[in-house]
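Below sits a lone chain in structure tokens, taken as the form predicted on its own.
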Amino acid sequence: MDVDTALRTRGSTRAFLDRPVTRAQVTSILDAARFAPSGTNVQPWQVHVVAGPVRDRIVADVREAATHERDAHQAPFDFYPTTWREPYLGRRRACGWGLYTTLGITKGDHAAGLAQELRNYSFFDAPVGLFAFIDDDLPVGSWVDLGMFVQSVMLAAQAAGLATCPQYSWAAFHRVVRGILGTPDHMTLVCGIALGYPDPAAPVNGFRPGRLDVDGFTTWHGLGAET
């Protein structure tokens, strides 16, 4: 798969199949993402998988967390704005109604929202779990290096057959999932990774939130108008 076409079908994978992935696949991956570009090469991730009985101890006590003590617990970064405001808003709202109205949630419908939150914390079902890290004391530069390598992941997975969902959410569980895994107090937890085969017949998969135009965001200096 060439990357043009691994960035195009790349997508949010919400429903998983109950099809096993092994060490040498996710290895796969990973040496692939290591070649993502940071600032001064100090490549600043750290990358824990899950599988197994740990990926799903982690799976339990997270939801059980979620479930009866939401309020304790809370992402140790602002990943949203405080405060929204447009254009952002709107296609914050566009994205979410759409994602419900395909899985059938209507609004109002408050325990089938929290019921379909919950599948964050099972990674939709997919059998392996990536969890990003990294050192508390980097500045803004190394989150942004993350990012790219984040990016690598699901795109190396992509080019493998395999789909991939980046979960902000666990990270308001951070200290659930550093007392199992035994990750010290200065490592931030930013993100999950669902990885698994996708389902073809969820409906949920077929989702894609718009995408605006190379105009919508790009201010031309220099270039003229192809003919």
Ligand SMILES: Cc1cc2nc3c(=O)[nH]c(=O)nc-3n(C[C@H](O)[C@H](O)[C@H](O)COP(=O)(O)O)c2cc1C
Given for the second form:
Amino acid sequence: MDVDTALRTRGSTRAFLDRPVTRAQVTSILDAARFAPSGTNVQPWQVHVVAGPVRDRIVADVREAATHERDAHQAPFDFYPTTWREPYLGRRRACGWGLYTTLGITKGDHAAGLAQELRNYSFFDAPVGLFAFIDDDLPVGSWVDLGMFVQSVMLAAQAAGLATCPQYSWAAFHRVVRGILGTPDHMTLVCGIALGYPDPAAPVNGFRPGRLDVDGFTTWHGLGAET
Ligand SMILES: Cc1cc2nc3c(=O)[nH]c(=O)nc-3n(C[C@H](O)[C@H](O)[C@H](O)COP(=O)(O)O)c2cc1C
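Okay, that's the form predicted on its own, but what's the structure of the form predicted in complex with the named molecule?
So here's everything in the complex, that chain up top.
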């Protein structure tokens, strides 16, 4: 698969088949993603790959925490604005409503919304989960690097016929996850990535939020439309 196709066909996948992914497959994805760029080549990413009993324990403990003690858990960093404003608010709403409409969740159905949120903590049934960590003394530039690495992982997975969902939702439960993985306090859990074979029959996987066209985010200087 060429890069253009991988970029255009990757989508967040929220339903996976019960089909295993091997260590060799994950290694191959990470082996490609390690070529992601980083400022002065610091390569700040650290990855924990979970499958089998460890994955299942994390899923069980985090689902338990998310169900019964949600307010006791908080992400160690802000991912979303504390106060939303346009144009971001509108985009966020369109994304949320689009996803819920695809899932048949109606406005005000909090139980169904919560159930969908909880599916995050099962990796949407993906057999493998990746956790991306970063040292907490690294500044924002290294977080930019980490984002490029995560996208590289997702594109490499796409090219290998697998699918992914990047998941900030895990960050809220970083203490539970770190406790099971044994990662030290100075490692910040940035996000999870669900990894597996997509379920082609699941309507949720057909949800593809729209994008701005190029002129919606680009200001041209000195390159004429005709050139
Ligand atoms: C860093 C990051 C964290 C995300 N966290 C979640 C998440 O916790 N749960 C979820 O269902 N989707 C999550 N998403 C997926 C976004 O909603 C999705 O990327 C966006 O709507 C665009 O859709 P697409 O990925 O299908 O192109 C996350 C995406 C990114 C990049």
